[in-house]
Every structure is written in C-alpha cells, then in structure tokens.
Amino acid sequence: MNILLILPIIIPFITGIILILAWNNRPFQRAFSVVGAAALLIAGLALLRDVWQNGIQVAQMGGWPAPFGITLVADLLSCIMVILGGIMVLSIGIYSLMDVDKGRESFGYYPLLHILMMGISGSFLTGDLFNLYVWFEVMLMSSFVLLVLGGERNQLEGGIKYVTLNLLSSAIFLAAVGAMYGLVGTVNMADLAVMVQRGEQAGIIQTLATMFLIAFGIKAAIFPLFFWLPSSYHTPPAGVSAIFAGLLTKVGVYTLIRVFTLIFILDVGYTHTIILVLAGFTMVSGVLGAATQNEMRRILSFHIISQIGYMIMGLGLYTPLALAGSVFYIMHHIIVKANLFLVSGVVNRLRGTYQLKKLGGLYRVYPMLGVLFLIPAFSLAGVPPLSGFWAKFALIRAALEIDSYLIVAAALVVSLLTLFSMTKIWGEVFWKADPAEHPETEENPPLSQLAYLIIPIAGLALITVSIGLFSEPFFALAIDAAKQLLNPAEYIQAVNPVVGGSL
C-alpha cells in the first residue's frame, strides 16, 4: 500500500484527536494546529510528486481488490485539490491564532477545523461513490458545528439554511447512489465507468446523471440552487468563512468534475451542454448579486457563485484546453477568494464593520493593507498579469475554438462587472474618506501588532503573483491533470488492471 495516498487523510485526522486530547491547553491546540496543517501541505506535495513521476496511485483498504473494497485513488486533480486544501488550513490556522476568540476555542474550534479536512481530503481521494457520500457527511458535521460556533443569531440563521439546503443535497446524492447501485450492482467510480460506457438503459443513467448534477450542484453552489451560499459564509469569523470560501464548494465542483468525465460521458452533447448553460447563468447571476450589495462579506460570497460558473464552463465545453482552465481556475480561485475573505477580516478588526458605508480611509493609515487587497481583487477580475487572468485567458480561448459565442460574451461581462465591484470596495473602504474620526494611536494600530493576520494573506498574494508571472509550469500541470481526465481507461486500469485491460 502507497502510504502517501492516506497521509492527507490520516494527518488530519490524528491532528484533530489530539487537540481534543490537549482540549484544556490553548496554547498547545493553537501550537499543534499550525503543525499539523503544515504536515498535511507536506504530505500533499508528496503524494503530488509520486503521481507525477509514476502515475495514478491506487490504495485498497483491507486488501479487498475493486471494486469490493473501499479504494482510494489520487490523479493529478485529486493532489491538486489536496495541496490547495493544506495551502488553505495552514494559512487559516496561523490566521486563527489572533482571529478566533477563546469562546471558540473552548468549544472545539481546532479539532474541527482539521476534522473538517480530513473529510474534504477524503472526498478529493475516494474512489467509490458511497464513501464520497461518507465524507460529504464528515465534512457536513464539522463545518455545520463551525458555521454556528459561537451561538451568534446570525449565524444560527445562515447555519439553519446551510444545513437543510446540504442535507437536502445528501438525500438527492444517497437516493442517486443507491439507484445506480441497484441499477448496475457496483458503486466503485471505475467500474460505474466501465459498466455505464457499455451504453444499456441509457435512459435511466440519464436520470441518475440529472440526479449527481442537481446534488453536487448544491454543494458547488451553481445555478439555481445557490441561494443558500449567500445567507450563510458572511455570518461566521473570517477565518471559518475563507476556508468556505476556498474549500466547500470547490469540493462540489470537484466531484461534479470528477463523475463528468468519468462516469457520464455517454451522451456528452446532451449532459455538457445543460453544464455549459448552468454555468453561463451561474456566472451572470451571481456577479449580478454582487452588484447589488453593500456589505464587503456578502460581495464576496455572491462572488463565489459567479466564479463557479467560470469552473464548470470548462466541464461544459469539455475540450483539453477547457478543462486545463477548469483546474488552472480551481487552483487561482482557492487561493484568491479565500485571501480577499481574510482581508476582510483584517478590515472588520480595524474598524469593527463590514458595511462599505461606514468604512472608509483604510489606504492612508495602512497603504499595505490596500496592496494586499489589489493583488487578489485584480487577479479575481482577470487584470493581467495575474493568475485570474491566464485562468480566463485559457476559458475563453477554449471557448472561441468550438465557437461557443454566448459564454465568451458572458465570461467578459462578468469579469468587468467583477472589476466593477472589486473597484466599489477599493473606493469605499480605502480610496474615500473616513466618515468617522479614528485617533491615530489607538484606533489605527500597527499592522506589526496584526502580524498573524497579514502573515498568511501576505503568503497567499505571493503565491497569486507567483501563479501569474510564472503560470507556465502551473498550467503545464493543469493540462496534463485536463489529460488524465479525458483520458478514464488511464484510471480504470489503475484501479482495476483486469477491467481496464480488457477495454
């Protein structure tokens, strides 16, 4: 057995024990969270490495070969997805050592945030369906109880919308799972393949497929079923809302992703193209959504669903180059929104609102603070030469190649409306005056007394400017990721070599 394939699940999930263990020692927890997080990165690009030199790893828990077992599988994308996920819990771990309050922290903050990853680590590596639905639930449990740490009435009623749009999305997924596998006898993802290629009761698999995109287009977020998203990731922390931000709903995506190119193939002209049409109304609706608020948390949460109709755009046109954008975009997402979310935490430390009309002045008392916002607002409205924009440089070349007219012009108009609420927050909240009066010595601190806050938004806007001035070795990564996907007999034969033979 291929140890690295289980290090991103079991390091969390030792991580979290432990700090419930240590649960009377903060210092300990705060200490240990920030270690484990890191060991999780570490172990993310190893794994990343050995996929890369020697192929699609295979693991078979027990020694039951597929597809009795519960096997774990790690692609390209699925490591991709693991090193973002370690990228996201570290910064938010070091970010969690001034932002989150002792309340929090006495009620078990750590322990989920790493039982949180170990579900979403395990769901970027399962190879089976039903252990997907098993980690979607660990990762419901954890985040549900995060959202609502702290007993605060708006979270309670973002939390209550959260959890009954995602248990609503578990039941669709459960009942889906449980008709393929009365349907075809196996819930192993690579033997779906094989037994869903062969083309029998096409209409029904059709059904099953609306079944998969209706439930992973909950959690993704994607229209019309987004609506939950918007009501509940501004009411917690910053911290707890940028690891939403980056990570949920990119798990969503991620399995939309997954089961689209290797499962539901069949009649790509009739799946892909109601995949392409979501992801031109997600992407419209949500900016459109943007441009209508006036609170810096609740901008950026509408701005998620926007960017998630540019991700799956390349799963609707489904070409090597669109879907090298799908990943390219995942990985420049993560690490953008997720920042812009710390930012704004740093903002509402500073001045004790997220409302634009009560801020104000920022960029004169902390011209930093300001840099550090542009960086990750120009490169999510795609201003070169940042990493938004070779994501949608790649989108919307793929697209002009199959002449698919309708989302270019949407993926542009969304990126300029983007701009223009990117621009909306830089002029309220730094550019204009300070509608109140803030004494310099003790209202405006330091940014050196903040330094756990602008340590990891300082990281992540590095690793954004890095992406985008040297996108090469990046976006060689994501098309080979986009060829291991269109490519499914490459991870058949890798998890069951009798099957993927014979194909």
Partner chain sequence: MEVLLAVVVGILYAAGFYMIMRRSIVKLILGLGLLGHASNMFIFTIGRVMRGNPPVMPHGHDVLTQPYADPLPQAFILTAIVIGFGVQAFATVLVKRAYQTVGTDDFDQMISTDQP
The other form holds:
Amino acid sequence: MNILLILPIIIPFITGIILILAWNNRPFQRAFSVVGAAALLIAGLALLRDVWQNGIQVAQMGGWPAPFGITLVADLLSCIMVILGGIMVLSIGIYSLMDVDKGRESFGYYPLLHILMMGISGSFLTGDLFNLYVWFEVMLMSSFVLLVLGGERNQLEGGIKYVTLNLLSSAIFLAAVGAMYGLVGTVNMADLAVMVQRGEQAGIIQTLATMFLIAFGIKAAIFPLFFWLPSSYHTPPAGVSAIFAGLLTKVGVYTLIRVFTLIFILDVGYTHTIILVLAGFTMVSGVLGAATQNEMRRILSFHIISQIGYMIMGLGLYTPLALAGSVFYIMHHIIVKANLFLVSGVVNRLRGTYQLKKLGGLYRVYPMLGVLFLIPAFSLAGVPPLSGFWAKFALIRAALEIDSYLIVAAALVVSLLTLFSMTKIWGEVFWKADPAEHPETEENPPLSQLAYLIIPIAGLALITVSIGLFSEPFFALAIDAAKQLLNPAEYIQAVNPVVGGSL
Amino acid sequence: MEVLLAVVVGILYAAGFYMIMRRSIVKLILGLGLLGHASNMFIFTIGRVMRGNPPVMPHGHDVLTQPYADPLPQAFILTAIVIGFGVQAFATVLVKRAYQTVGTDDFDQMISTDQP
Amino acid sequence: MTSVILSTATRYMLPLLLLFSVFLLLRGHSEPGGGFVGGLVAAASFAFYAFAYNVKQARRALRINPRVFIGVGLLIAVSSATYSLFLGKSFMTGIWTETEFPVFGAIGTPFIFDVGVYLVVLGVILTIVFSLAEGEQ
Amino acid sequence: MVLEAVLSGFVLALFAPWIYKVGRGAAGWILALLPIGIFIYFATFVPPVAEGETFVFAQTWVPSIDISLSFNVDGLSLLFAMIISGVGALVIIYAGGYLAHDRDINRFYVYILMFMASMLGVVLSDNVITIFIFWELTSITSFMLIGYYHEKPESRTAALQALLVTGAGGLALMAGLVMMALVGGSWEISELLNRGDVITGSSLYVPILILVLAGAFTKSAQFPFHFWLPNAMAAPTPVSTYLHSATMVKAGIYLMARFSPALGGTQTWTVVVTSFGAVTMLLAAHMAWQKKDLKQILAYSTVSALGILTMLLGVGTHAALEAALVFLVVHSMYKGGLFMVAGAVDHEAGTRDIALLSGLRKAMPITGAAAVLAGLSMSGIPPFFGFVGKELIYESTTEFDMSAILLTVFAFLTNGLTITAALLVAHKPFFGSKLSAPKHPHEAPLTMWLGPVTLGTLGLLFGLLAGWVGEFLIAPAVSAVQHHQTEVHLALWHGFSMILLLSLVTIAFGVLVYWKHEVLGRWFAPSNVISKWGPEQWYFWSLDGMLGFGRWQTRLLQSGYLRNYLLIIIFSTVGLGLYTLSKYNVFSQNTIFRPIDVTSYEFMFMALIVASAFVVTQVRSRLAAVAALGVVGYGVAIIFVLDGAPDLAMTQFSIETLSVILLVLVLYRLPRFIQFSRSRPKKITEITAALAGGGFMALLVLLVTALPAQSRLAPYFAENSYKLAHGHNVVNVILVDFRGFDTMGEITVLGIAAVGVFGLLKLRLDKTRQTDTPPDVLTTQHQSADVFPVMEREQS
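Target state, the form predicted in complex with its partner chain; input state, the form predicted alone:
The complete assembly is shown below, putting the previous chain first.
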C-alpha cells in the first residue's frame, strides 16, 4: 500500500473536518487552512517524485483486489494535476485571508475550500468510474456552496444555472456509468479498458462514449455546453472565482483525457475527430464571447472556455506531442488563469468595480500591479517566452505534423484574439486615465498593505515565468505523461485487475 | 418487465427534462427530483432486474447462493440516492433564497448575470 | 404547531425511536438497515420533537449543535478508515476483533465507519431541518 | 558569449529604473554604455567574418521539442547587430535629452533596452523558434513603446493596431516556420538554408512562402499592411527613430534576406516579393511628400524605403542584393538621423508642421547641419553613401529579367519623390529667410544633436570609403544572403553611364516636385485619401466585423435563459448518441423488443409512477405537485421492494418522506404556479426535447438489457461478503467495506450540503440595491403582491 496515494485525499478531508469542528474559531481556521493547503502541495510533490521514479502507483482501497474494490491510481498526469491543485489551494488559501469577508469565514468558507480540494484530488486519483462520480459530487457540492455563499443576488441567479447544468451533467454521467456496468459488468477503469478493447458491442460502447463526452464536456465547458460558466464565474468573491477558474473545468478536461486515452480508444478516427472539431468551436466561440465583454471577470471567464479548446485539441489530435501539449497547456493554464482572476480581485479591491469603463489609471499608480497583470495576460495570449507560448507551440507543431491545418488556423486566430482582449483589459484598466480622478495619496494604499493578496499573485507569476524560461523539465514531464497516456497497457498492468488481467 | 421499466424510465426522464425547462424555478426543483428518480430507475433496470431474492444471506450461510439480485447496482443507487438528497435539499433552499431575493419565481427575470 | 397529544407522544417516542435507530445501525451488516437508515430514524425522532415543541427545545434536548455531529461523524469515519494505515495495510482495510460478540458478531472498523455514517446523517438532517424550521418560526 | 550579449539588454532593463533613480539626467549616458559595448564586441567579428568565417554559438534550451538557444554570426546578422547596437546607443543618449522631463522616462528605458535585446535576438538566432520568440518580443516591446503616452487614446489605438497587425503576421510566420522546419527536417536555420531545394520542391512550398511573407510584410509595413507604421508615430520620437525606421521594421527585411536561400530563387518568390515591394515603395513615396507633419513624411518615406528593400530582395540578383544591403545601411543612417532632427525641432520649436516652420538654421545651426547631411544622403547626392545606394538600385532594376522598364520607372518615381521628401524635411524647416516657429527655438542639447550629427557624418564617410565598406560590411552580408562566398566592389564613381544620367534626371524630378509641392499636393489630394484609408479601413472593418459576429453568437448561445441551455445540451446528447448508434449499425445488429412479462401488481405500480409523473408536470398547485412527486418516489421504492432491493426501498422510503417534508417546509406557503405565457412553438420544442431525451434513455435501457448480464463483480461479492468482510447483507458490506470509499465521499457530500443550507439560510450579504447590476429589466407584471406574498422579508 502506497500511503502517498491516499494523502492528497485525506489531507484536505481531515483539514476540512478539523475546520468544521473549529467552526467558531476564525483565527485558527485561517491559519490551519494555510497549513493544510501547504501539506497538500507537499504530498503532491512527494507523490510525483515517487511516480517519476517508480512508475504508475496503485492503491487498493480496503485491500480488495481490483476490480472488486476501489482502486486509486497515480500516473504522471494525476500527479501533475494534484500538484497544481496544491498550488491553487495554497495560493487561494493565502489570498482568502484578506479577500474573504468575516461573514463567509464564519459560515464555513475554509472547510468548504478544503473539501472542494478533496473532491478534486479524488477525481484525479481514482481509477474507478463510479468513485469518480462520487468525487465529482463532493467537488460540485462544495463548489455550489462556495459559489452562492453570501447569498447576493448575482450569486443566486448564477448559482441556479450553475447547479442545474452541473446536475444535468452528473445525471448523464451517472446514467452512462450505470449503462457501462450493465453492459460490461465492471466500473474499474483499467478493467473497463480491457473489456472495451475486446470490441464487443462497439456501437453501444461508442454511444456511451459520447455520453461521457457530453457529461465531461459540460464540466470542462466545451462548445456547445459551456453556458453555466459565463453565467456564474463572475459572481462569487475573487478567490473563489480564481480557484474555480483554475481547477474545476480542468477536472473535466482531465477526465476527458483519462477516459478517451484509456477506455474509449476503439475508433479514434470517430470519437477523437469529434473532440477535435469541438475543440475548434470551443476556442473560437469562447474568444468571441470574451471579445464582446466589458467586465474584467466576464472577459476572463469566456477565455477559460476558449483555452479549454486548446487543451481538448491535444486530445483530439491524439499524438504524443499533442497530448504532451495538452498536459503542458493544463499546467500553464491553471496557474495563469487563476492568477488573472486574483489580479482582477485586487483591481476590484482598489477601485471597487470590475467594469472596464469605470476603471483606469492603475499603471500610473501601481506599475508593479501592471507587471503582475501583464505576465499572466501575455502568457495566456501565448506571447513568448512565457508559459503559454510553449503550450501553444507544442499543439500547433503537433497539428502541423499530422497536417491538421484547419485547427491550426483556428488556434492561431484565437491566439490573436486572446491577445486582443488581454490588451483591451490592459488599455482600459491600466493605461487609460482614471475616469474617477482618485486623489493620488489617500485612496491609493501601497500594495504592501495588500500583502496577502499580492504574495500569491507574485508567486504564481514567478511560476509562469519559470515555466517559460526553463520549460525543459516541464516538457520532459509532459511528454512522459503523454507517453503513459498513449500506452494504456502500462496503466492496466499497474492496476492488474484480477478478472480482466487474466484474459 | 425490463421493456416496461424502460418505458417508465423514459417517461420519468422526459417529465424531468420537461420540468427543468419551465419558466418557474420551483418547477425546476420538482424536475430535478424527477430526474433523480429517473436516474435511479435507469441504473436499477439497466443493471438487470431480478424479482425477489435480495442479496442478503440467510443466517448460517457464509456465501450468497444463486439466484440473487446483483448487489452492486443497488449500492450505486443507494449512494446516488443519498447524494441526490443532499443536492436536492441544497437546491431547494437555493431556489427559495433566489425567490426571496429576486422577488419572483420567473426564470426570465434571472438573466442579469448573462448580460454583457 | 403544539398539540398536547403530539408533544406527549413525542416525548415517549424519542427514546424509542433512538433505540430503534441504533438497532438498525447494529443489524445493518447482516440484515437490511445500516448507518444511513439508522441516522435517518434518529434524525426523524428529533425532527418530530422540533415540530411538537419547537426548534429551541429540540436543540436543548439534543444538547449538542448538530453541526458537531457532522464533524465528529466524518472524523470517526475517516479515523476508522485510517486505522489500517498504521498497521501497514491498505487505507480502509477492515480490521476485525478476534472474539465474536453475542449480538452482532465480530466488531470491525467497517462497523465503526457505519457509526460515523450514522452520526453524519443525523447531523446533516438536523442541521437542515432546524435551520429551515427556524426560518419558519 | 553572443547569448550573454543578447540577454544583457534584458538584465539591464530590469535594473534601468534603479539606474535612473541614481543617475537621473546621466542615466541615458550610463545605459548607453551597454549598446556601445555590444557594438564594440560585434565590431571585433568584422575582420574574421569578412574573411568568410561564421560563428555558431549553441546552447541547449528545450531539447524535448528541438529548441535551442543557438546564435549565428555571419555577415548579415553582424551587419544588423551593429546597426542595432550602434543606433541603439545613440537613441538611448538622445532619449535622455528628449524625455528628460518626462515622468515615465524610467519605464521608457526598460522597454527600449528590452527591445534592443529582442531585436539582437531576432537577427542573431539560428533556431526557427528562437527567432520567432525574439520576433514576438519586438512586437510586444513595440506595443509598450508606441503606447508610451498611454493616457492619449490615439496612442493606445496605434499601439493596439501595430500589435494586432504585426501579431497576426507573427502568428502566420510561426506556422510557416514550423512547416518549413518540418519539411526541411531541421529546426536550425543554418541547416534549413542548405535544404532550399527540399523546401522549394515540397508541395507545401507555396503555403510556407505565403505564411513567412505574411510575417515579413506585416512587420516591414508592406502594402496593404503598411498603415500601422505611420500611426505608430504616436510614439515618442526616439521610438520612431529606433523601432520604426532603423531596426524593427527591418526585421521583415532581415527575415526575407535570411531565408532567401531556403525560400527564394523561384518564380513565385520573385513575382510576389518584387511586386509587393514595388507597389509599396511607389505608393508610400507618393504619400510621403503630401504630408505636412515631419514625422508623417518620414514615416511614409520609411515605408517607401522598406518597399525598395523588399523589391530588391525579390529581384534577388547579385546586384540587387548588393543594392539592398547598401541601401539598408544608408537608410538606417539618414532616416535615423532625420527622425532625431524632427524630434529636436519638435522639442525646441514646438511643432512638427512644416508649414509653420522655416529658417530654423539660424537658431539651431548644429541640428540644421545634421539635417542637411542626412538629407543629402537621402537624396543620393555624391559623395554621400546614399548616392552609392541609388546607383545600385538602378543597376539592379535595369537588369531585372521580367520587366526591367516597368520596375525602373517605379524606382525612378520613388527615388524622385524620396528626394522631394528629403527636401521637405531637411530644407523646408531650416532654410528660408524668415525664422518662424510657434515657440522661440533654441539649439538642441548635446544629447539630442549627437545622434544626427554622428549618423549624418557617417553617411558622408561611408560614401568616401565606399570600397572599404563594401569589402568589410556589404560583401559578407551579400555572401550570407546568397549563401555562398561572393565579392562586392563599391565605388562612388562608375564613370558616365545611363544610370548616372538617370540619377541626374531623378534629382531634377525630385527638386521640381518639391518646388511645386503645394500646387501638386492639391492636385493629388484625392489619391492620397484612397490609399491611406483603404487598408486601414479594412482593418477596422474586420475588427468591427469580428466584434459584431462575437456579439451575435454570444447573444445566441449565452442568452441567459436556462431552458435554452438545457435544450442545446439535451439535443446535443441525443443527436450525438443516435448518430453514433446508427453509424455503428446498432439498430440492425441488436434487438430492442422482446416479450413483455409483467405481473399485474407490477404493472399497477408502474402505471402509478407514470401517472404521478404526469400529474407533477401538469398540476397547478405546488403542494399537489410535491405530493405527486412523493408518490413517484414511493412507487419507485415499491419497485425496489418487489425486485430484491430491500435496502434500497428502505432508504428510498425514508429519503422520499424527508424530501417531501423539506419541500413542503420550503414551499408550502407558496400559491399555485403562475402560468407564464409561452409561445406555442417554444413549448413544442421543449416537449420534443424532453421526449427525445426520455426516449433516448429508454432506448439505451432496451439495448443493454437485451444482452445477457455479465456482472464480473457480483460473484466475488456473493462469495466473500461473509468470509472476508463479516457481513450477511451484501449491499451493506459493499457500502461500508468493498466500496466504503464511495460512502466516505457520499457522507462528505451530505455534510457539505448541510453546511450549504445553513449558510444559505443564515448568511445574507446581499447588497442588490447597491451593486451595479440593473434592477429587473423585464416585465414585472407577475409580481403583484396578492399573487406572491413576500416571504420572510423581515429576516436579516
């Protein structure tokens, strides 16, 4: 039993429980939440080290052999995702110390944050479809509560759409899992992979694959299923937006990559072509939506969608480099996207609004904040040599290698439009003269007074720059992760399902 | 039996889908409830139905002897029911709060977060 | 919503229902039942109490904030699951006593886990019912 | 070492604000030490490179995807590197004076140093991706520099325009470079240049060429992408001097020159490149002399010069390449100098409008002298280096084997109008008897005349030392472009020839136009409007078009109406599912129908479920609907009882009861449902979607249940539940042991749900009335108090 596999799930769980029990002790909650977050990150790093050295790691819950119990599996992709989750929760944990109001703190904000992480880590590590459903629900339920906690009108309106559409996604997912069990009699992913590869009832299996595509597609916010995201992401406090923006859709992307590299690879020409086409539409419609928005967080929300398109693109292309590109893209995107939301939160705190029209002049007063915005913003747009460039480059190269010119054209145009809307924010919020004429001293507190907000932003910006300038280790990791993904046998062998493995 | 149950499942889903597309947010809650039942019945039916014979061993036996209903879909449904209850409770209260805050249960008046 | 019959009945039913809920919890491993249904029944007993009297009195009868049940329940569940780790076994591996007890046979960590479930369900239902009912009263 | 030379600019940029803080007015001089050092460093390469040596410096960077930090010093990159560092030093010194009293000067230093480093990277890189990275960095730093006066809207617009136009080209370039690397089988430029025949012979040659040229043309402001450059004059003059005349705009020229061994030599190349260049040079020259603003004249004449360079690279003969490289050097010197002069005039005399300026030589003698030196070189008067350049241009156009006469006529007109522009800039403001300017002019400080004087003098020196320049600077560069060793013999005096005659006629033509420029300007005014606004309008149209389309699709998709979202999702699911089923011929291979075997009481309960579900959808009382939903739940529980699932039934009964109680608690005070008016077609669509969704799920059940059950797990549970897990109730054993992990998640969900309900009910931070969301925009007709009693408003 490798204890490292369970740690990313029980660390946030126990942290959450302790925070629930310490309900009324706010100072303790604030401190302990950061400790728990740091512990999660460390556990993730330890897990990666183990997997990197010893290959795919497996833990059978309850000691029952696969496929009878629940299996946790950590391959490189899972480890990367867990670490990213750790980075996120640590950043948001620190940011929240200053961003979250007393009201939310007294009503379980911190426990919810950690239980959310529990669900997310669980989703990354589980090797069992039904268990994935459970982790999805843990994640969703905490995200529901985090989203609407505070009960402001916008939150409630956005929350209802978020809840309904995500529940629909869960319903489709649950049905697909049930049908999968009814058809092949197992829910262990490795076992399913073995069974599906036999090719019996391929038609029904492919149909169920499309249901998984839709269910995970809703979570990942791909075209045309993304509606819940722009409806709701701009309503909660900035820190919550940031962790949602960073992680939640990526769980959908992760699961798409997982099932469409491990289980549903019967007819790649069909399923993955659909994915590629959806990727193109996702990129384009997301970026067009962003170009028309005039509120910082709404612009950023639509950009999540368009960026998801790139991540899915790698899956659709289905070559080692393309998948490596997707993995790299996820690493880059989570950091950058969350950071942009965090910066928007600082802007809102300084000026009291997210509306571009009412903002301006921040570059004059806060040049460092400008730099901290530009790093993730340009990275998002793929400006070299920041992290986003490498991600896009890998995908574009991968697409050109197999002559997929249309998707390259889409990717490039979207990249330009992303640059357009990032410079729009830059021009309106930072460059433009401040329409409100703030007197230079009183209402402009120095950034050092916002240390808890700035530290995570600066940290994430540093990661972005590091991934950009020293991308080799990250690429090496992404490429190895992609190799694992494209070699399901390794995964299956590691899980070694008793019945399936003997066939 | 399965054929008829399939029809029931289909009707439950259809009714659920219909209800969540209404303009009233209260109907949304009822629709989600129907969808929950539909999902449970779906898993139950598609995991094959076996009349009688619950997967419980009589005392004194140490193995479950044929025929018995497949216990796994039942465990799935149990989990799904419980999770569904939690979600349903939360959604109900959410709708109540939205109703109080917005002042109507008309969905057409809850589109402000989507206006650019 | 106070009627003499209801409140009197509830006062006597509370311990009975609680006892029944524990019975359901205990027999869950061999007969239909278990922590979940047990917790529901226990919660129902206090919920009836709240309807018969009011939430304040129900809270007093319960003595502890229902939220604490959630936390403690989860803690018991996760502890029972973590116990096996310290014995070098897989997470959640069932650890059973050697001796068989008269009523429910061997005791193992899965049973403790079920107790956690029972407490969580009790806490959850009561939290929801109490906070809703407080809104109404 | 080259790597350090390139990166040093970035490092210094980081410290520039601090250096400014310490050095203040002297900061420009201090910072200029770096480019001077770099210039000297590269100067040491001149002798060996003239001998035919090239230097490669390679450093691994991202080996996983074949990207290395490799640099190549050959004649071409060396020439560019020296221009970049040399002009860079002068510009930084100049900026120290020009922006001396500007509060953002520290930021300026940061960007200009970063730009210089990026530009050095472009011309020195030997890896196709590294070159692209630096290429994009020049666009970004240019964006920051054009937007220097960022509080002015026109600066922001110009910055964005430049970024989008060059950025679009840059992305095309990236695709082109990657394709070229894939076709050529290497990511190192020096390797690719050896495989020109593979690339030009490939079926992807034309797309690659178009993509690479798109990058070069946008960067080097070729028609129809030229418009961003005149607009970029919104930048401070040092920026215009450096980026928009001497260096960045020549990146496109560099790129074409660099890749001409790999991509050039074909008829496509010659036709496309030559014609774009020819059209650009003439159109821009024609626009330049009609402008009144010094910087605008210089900007258009720069576009024209870039056109000449492009045209020459298109022609591609030895003479043409020689002409191109000579002209490149000439242009960098005189145009850089003239921009600095224009800045000095603007700074000291208060305007750049030539109509308002005259006789400045009296007040600004040194600046005036620098202007004259540069102007003479620009006009191609012997013995200036510009003369050498012009002679070579004519030599190559007259030798052009496709259409020598047409090209020479184009060149003649362009050169003539260039002289007009030179006179407008160097003669008009400084000469004339009367001193005229909006403010009392002074001579510019040393910082501001050092640059133009140096560059002007160099123009003269290079002319006098033409043979030496040809041997040490031009020949190695031409060799690099031609990709084999070659010799260049430059001379001022070629003897009497047709070309000399042509030069003389050109001067006469240019002077004539200058003499009559006001009259002619009125005649040609209409053509000016068309050529300026044409492509720029296209840019704005495409931007507006994109935004309009974006708004339309966003309104359509992100309408705000949940039911539309649900409709799309349901139809997508069903549509994709059915398509897949039919694609794999499932309907013909699998059975769906089979005999119905059902007992009467089973049938009764199923009917009860169906009927109650129907009631839920139709009934108008909320309580009745809740009750009916409860009946559905109980019905389902009974089905569970009948079919061997007592645990399920028990849970379902209790949960259902609880749900009903909750729903009643929450909803019981509410009255009947309001019948919201819905249009018939919409309702029909929704019913169709609902039925389609339900039908699809039923179909799945039928398809799967027709197949034999093959649970792989149940036998194991049946066998081991008691033996290994000590439980008789298999379902419970699964829940707490085999799959206890699921249950752990499940109770967590429950716990969180309770926390959520608690928070929702008790925590209210609503500030609806204060936030900037508009109040209900739509009808409020349903909101009368008697229909909807306001619930619990008194709660806080």
